[in-house]
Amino acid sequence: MMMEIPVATRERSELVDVTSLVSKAVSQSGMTSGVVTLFVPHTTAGVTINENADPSVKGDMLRGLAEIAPADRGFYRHAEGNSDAHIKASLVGFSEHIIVKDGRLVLGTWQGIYFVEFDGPRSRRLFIKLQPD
């Protein structure tokens, strides 16, 4: 079973807590048991699990990763100037998988997913795969 999940983001670059939307998707599938695919067909937004306890930390990462890739550097040749989006899109990843287990998401006690938007505002989607055992 596949289902597409909208992701309207506000920011530039920002991270939207999703925990809640797949673990609602998981319920309502009925299953008890398996490996859920999280996939983002877009290549300048991604997803990734992290901690989702301390707000300060979706803020540190967007800060770390613009010194990795800052958004005005003088080589980058990309028409939409956008560049910067793409090299953290590739860094963070486009796909997670989570283990089903008691109908619950396997998921640490301080850890959400969350869609990684780099070049926003946009309206986005999310895919989700049930593979039940």
The other form holds:
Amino acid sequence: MMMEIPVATRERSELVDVTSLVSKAVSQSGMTSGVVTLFVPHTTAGVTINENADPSVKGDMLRGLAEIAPADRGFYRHAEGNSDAHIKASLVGFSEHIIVKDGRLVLGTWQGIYFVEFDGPRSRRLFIKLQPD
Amino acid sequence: MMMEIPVATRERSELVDVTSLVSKAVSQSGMTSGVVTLFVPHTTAGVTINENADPSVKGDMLRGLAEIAPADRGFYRHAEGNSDAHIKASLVGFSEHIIVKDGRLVLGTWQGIYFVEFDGPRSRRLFIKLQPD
Amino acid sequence: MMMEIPVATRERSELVDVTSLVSKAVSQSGMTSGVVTLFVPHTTAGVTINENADPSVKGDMLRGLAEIAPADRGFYRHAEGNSDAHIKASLVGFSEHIIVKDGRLVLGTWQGIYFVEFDGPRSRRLFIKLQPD
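Same protein, different form: I have the form predicted on its own, so give me the form predicted together with another copy of the chain.
In what comes next, the whole complex appears, and the chain from above leads the way.
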């Protein structure tokens, strides 16, 4: 089964916590054991895992990624001006995989699942694929 | 079922579009629903998703990655001289996962699948593993 | 089936070879064909693939990553002082996927599987999820 959830982003770069959306999708499916694959069908956004406690970690991650792939490299030739977003999306990745056990996502204590926008604000989508055992 | 496809690269760093190869493998298998896992059995090449429209995005990504992990760091000790390729491969990743629905790859409008060479030219391989529902 | 293996790290940044542990888990399970998903339930550690031959590649990778996400950026605000570790973990990723065929991990000749510590030393865990065909 594949589900599709809309994600509305509000900033150019932003981490959107989607943990509860994914958790709800698993609960509603009735799946008790297996793997959930999350997939981002875009080229300037990704999905990752990050700390769900101190919100300053989100800002540090976005500022760190902006240093790693700056927006204004002189050598960029792509006319849309969002090459940094393409690079950051490939670094962070387009899919994430969470194990499901006893009907629940098996995440570490401090882990949250984040949709990562690098070229917003936009209306985005996140695909959720369930693979029951 | 696991398939193995050869990928010939022509440059030291290169993005090779493998979307149609993966799509064909899925069609030929007869799988209608599930997940395709792509796996690169190398340590200096990876696989990612990127824009399939403007070809300048590929160059921008390779130039951006070359800034992130330069080829000539004074602190590299690996005698083969390709430590940058090992780093870039780990950043981009060795696997990619595409959902299959109604017998087709579920990709976003602008998404293509790219084998990423970081230490070519070489004869490489890409593994395709089908996991039908 | 999901297994959980403890990983003890000894340095702040370290690549721990877990290939034989994963291989043994697959053998013991009796699974002959499918996919193994590895998942790191932490936010400052990840999992990747790297060369299993020249040990200097491990050092080069850790030094390269330390340049990419330095420990002492002036703009970090997270009070724990480990924002670099969060960034590096998201870049390297929290999961890895290995195909299993004829009862064995299908890895390339030079590939080893590495748990990647970015904020050790700590007692860590690695989850191994088997998805037989």
